[in-house]
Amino acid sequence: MSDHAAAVEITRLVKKFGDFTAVGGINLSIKQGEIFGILGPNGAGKTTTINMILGLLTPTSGTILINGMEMRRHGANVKSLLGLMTQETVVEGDLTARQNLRIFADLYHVPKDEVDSRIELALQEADLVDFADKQAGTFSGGMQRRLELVKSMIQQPKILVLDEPTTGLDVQNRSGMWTRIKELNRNGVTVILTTQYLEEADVLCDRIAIIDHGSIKAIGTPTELKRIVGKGRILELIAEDPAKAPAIAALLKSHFRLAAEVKGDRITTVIEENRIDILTSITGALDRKKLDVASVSLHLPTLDDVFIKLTGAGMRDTASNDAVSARSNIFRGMSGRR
């Protein structure tokens, strides 16, 4: 990872829409050469801040620097140091795979003694030589998605923004997204990742900014986020009946001396290491106490109990209607390029 100067430095950044704030003043470092994830709930702000950093909005206050470039003064240089794979698979289905990244390329202005070539490399990189003239609309949806994806590096951007790359894929087609993704970053490539895929953050990003109602509320790596929920392991009991679940955490207070966390019918606690033996102790005290419980589980902490701790619930679904991937925007934003 280098040490040079930040990919993205954002400063302050404000987004109002009328009285609704939907970004509050965030602070946010993006280094060159990294893979930085953005996670959030619906209506958190992450769109809204992946909008900004693409120039398709323009913020109420505060700075966003590309490469050392604002976006407001220098539009058209920062823009060409940017790529966007969408969330949707934008693939001209009556149009071949070479067809598709002919389109792309002339979108981009990349230099007309370069388009051929670079068609040629983003076939390779996307397995798809021996379908370049088939058209898009036959592929599976792997497929559509590996072209997304070196569409989006086809005039060679230095900063990638990939708005859940996998949504929709099997286990076989999102691995091999994975590999494609990693290389991008090892040749040089930043990438800025959204997913609703948690362990997706947890196998791809060096670092990851959690983002809820338009501010960050935590940041760093997945190992560094982890410990946010504490060592040891995480208990988890589904009550029965919620409206007992308040008793259920007591128990697990005055018995056990175990903090437990309230969320519905979830009661949440860390069980320290060398405390794991205590979990039969637990069972059978809730049992004496009629305290009925759907399942118990123990595991090591993950991202998913973090995104519940900093935001009170779990993933949710994070297709909004303000998605980055609405194309009008899209082809606006892009209309500076030179």
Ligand SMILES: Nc1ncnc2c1ncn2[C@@H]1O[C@H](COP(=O)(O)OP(=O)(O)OP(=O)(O)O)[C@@H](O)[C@H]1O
Second form
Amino acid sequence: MSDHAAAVEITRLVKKFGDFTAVGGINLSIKQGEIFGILGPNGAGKTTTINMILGLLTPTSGTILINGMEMRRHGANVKSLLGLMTQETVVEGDLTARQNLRIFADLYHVPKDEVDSRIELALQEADLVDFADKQAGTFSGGMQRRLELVKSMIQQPKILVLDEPTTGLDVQNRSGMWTRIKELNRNGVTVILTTQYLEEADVLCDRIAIIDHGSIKAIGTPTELKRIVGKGRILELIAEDPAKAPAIAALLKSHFRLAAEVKGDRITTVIEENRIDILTSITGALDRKKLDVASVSLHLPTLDDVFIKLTGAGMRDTASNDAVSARSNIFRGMSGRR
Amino acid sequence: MGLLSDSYTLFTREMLIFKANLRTNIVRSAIFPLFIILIFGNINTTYKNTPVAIVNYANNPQSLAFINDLQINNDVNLVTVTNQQNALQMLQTGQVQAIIVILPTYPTLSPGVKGVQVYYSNTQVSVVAALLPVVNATAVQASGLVAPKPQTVPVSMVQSDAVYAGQSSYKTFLAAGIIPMVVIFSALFAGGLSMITDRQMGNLKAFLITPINKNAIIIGRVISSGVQGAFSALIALAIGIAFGAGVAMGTIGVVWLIVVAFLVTIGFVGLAMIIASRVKRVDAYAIFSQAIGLPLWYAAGGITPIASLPSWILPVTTIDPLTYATQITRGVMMQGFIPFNELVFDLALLTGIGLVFLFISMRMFKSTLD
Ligand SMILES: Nc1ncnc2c1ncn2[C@@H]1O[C@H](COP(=O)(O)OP(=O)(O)OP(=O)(O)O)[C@@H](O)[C@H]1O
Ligand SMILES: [Mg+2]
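Based on the form predicted on its own presented above, generate the structure block for the form predicted in complex with the named molecule.
Below, the chain from earlier opens the complete complex, with every other chain and molecule after it.
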């Protein structure tokens, strides 16, 4: 039954919280063995979608099939197929790395005679062999994430769901995490990840769905999505005086027949591949009209550009999310037990 | 197999966390008994609110006038007029602190014959020392045998005796009352607060996506809280003993205390989880649990004998599970025995309440985050 079915088949999925529609009727088919990215800004509905895939939230309407099976009817079977690394780092800080792993091995009903060997393997994969019996709360953010990743793999799931796996990590830990995710995928695990980082989606994903306000804006491979922006290069100008930005856009239109978008002090447009040389004429024209620009940049389209094109905005408010992993443990002190 | 082994896994998790925070947990269990015993254990209670029982063997107009005067003058807190056996038992369980026995010889002025005998527990000397002159003066006046004025020779009608009443010191009384208190706070913390933080930290989510029976999450927590509650009770007991309290029943008594602590915790963890499923914020929950725990403790006679509680609180006392827990701890620590039928009733009641709360909390606990 399951070999030909999609890993995850989502049909007309809706989730409402009261009057508010967090997910507004999305269709998605995630293939076996791919790395699928769900990309969207804060509040787009990524976590809500993922929670429904995992059976943590009941859809208002629509269906989700995991390997052709419905969660409601095949609860325990489906659950053992799935693994999750949540957005919050939830390793138990008071417990050692080994204890953290053992609890989840037991909860996933890993056969008793395999538990020890799987824990050892997980510790090796996470580079935590030397820290196996130290409290996880003393680990760095990157170590906790690595532990979290192997913890969510202890039951050897077929489908691994990663909710913002690298939010809050530094550059080095982030690329380490990417390597691990790719490795898991190479071993046959279907990976579904959400991210706010375009670069991450670009590097990792076979296919990407861009969602905003609970609906899918575009879906495809990174290359396909970049094509939405057009071939050629993206020209980005930052106006010295934001008030003059519309004038700059008007000049691009009248003199060079370039359709430009204005967002605050930023003007973006696409220059066709064979017309790159007009850049000098553009700067010259701006200079003559006394339209000062603070910066000029020309680059290949990135998912960022796709995103701006589709959602009419850059990634919103990315920095605030970096605080998540630093979420303090004040409650532990209060309760005296954690 | 499934539910039990899953519950056991989650029990293990809770206990490992408890162990990792052992020092904090000991301090938390110790701080309250220390505080209460140091402050209240050393207060010099004035005779005015000393609960007393009266045994009237004389039963003549003068003795009734004497009782009447004691009440009217508000000199003592007259709990009851009863027979001697009852009165002694009340003295032993700390419900009263002295017994005034009006002997058949009252009123009399014959030398060597006293009309009134006061019994008090050997640890209430200072209170009774203040009480005796008042009782004497009232007894003399009510007898009508001595003209009120002018009084030349002081007349003594009262003889007093320290009754050996087991270990029934006020400190034992307090310690026995604090144990249930420490236990419910342990339950409200271990059960409810950890549920809220687990939800906030995402641990609950991690459990819910595993193929376990969701009730294992409740059961594992309930049992581990029971063990933690018993642990808190032992800490409170140790502090009580360090400050002079005793366990009249000895080692078996300690076992009973552990059983009671376990049962009380299980009941209140159920309640805690019911509250925690509604109150999603830690600070609000903390206020809630204080607002529930403290009145229940007070109503159960944790700090003053039930007999001296204001009458409007007595309905609460009756329905308060802690009342029955306290009855057992007092029996164990002060009297050294618990009447069998009382024990059965108390234990059945605590178990029953625990099961009801547990059942409701399981029904209210959802396996999704909706
Ligand atoms: N339990 C809930 N009740 C009400 N509204 C909710 C609930 N959960 C999520 N929402 C709302 O639904 C929207 C989508 O939330 P969701 O958590 O899915 O976003 P997200 O894409 O994961 O964002 P982020 O990048 O911040 O994690 C948000 O506006 C959020 O406020
Ligand atoms: Mg999210």
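Between two forms, the rigid core is the largest collection of C-alphas that superpose within 1.5 Å. If you're wondering where the values come from, they're calculated on a predicted model, not measured in any experiment. Residue numbers count along the first chain shown, from 1.
In a rigid-core overlay of the protein, Q156 has its C-alpha displaced by under 2 Å between these two forms. Once both forms are overlaid on the rigid core, the distance between the two CA positions of Q172 between these two forms is 2 angstroms or more. With a cut-off of 2 Å and the rigid core superposed, N185 has a Cα displacement that falls short of the cut-off between these two forms.
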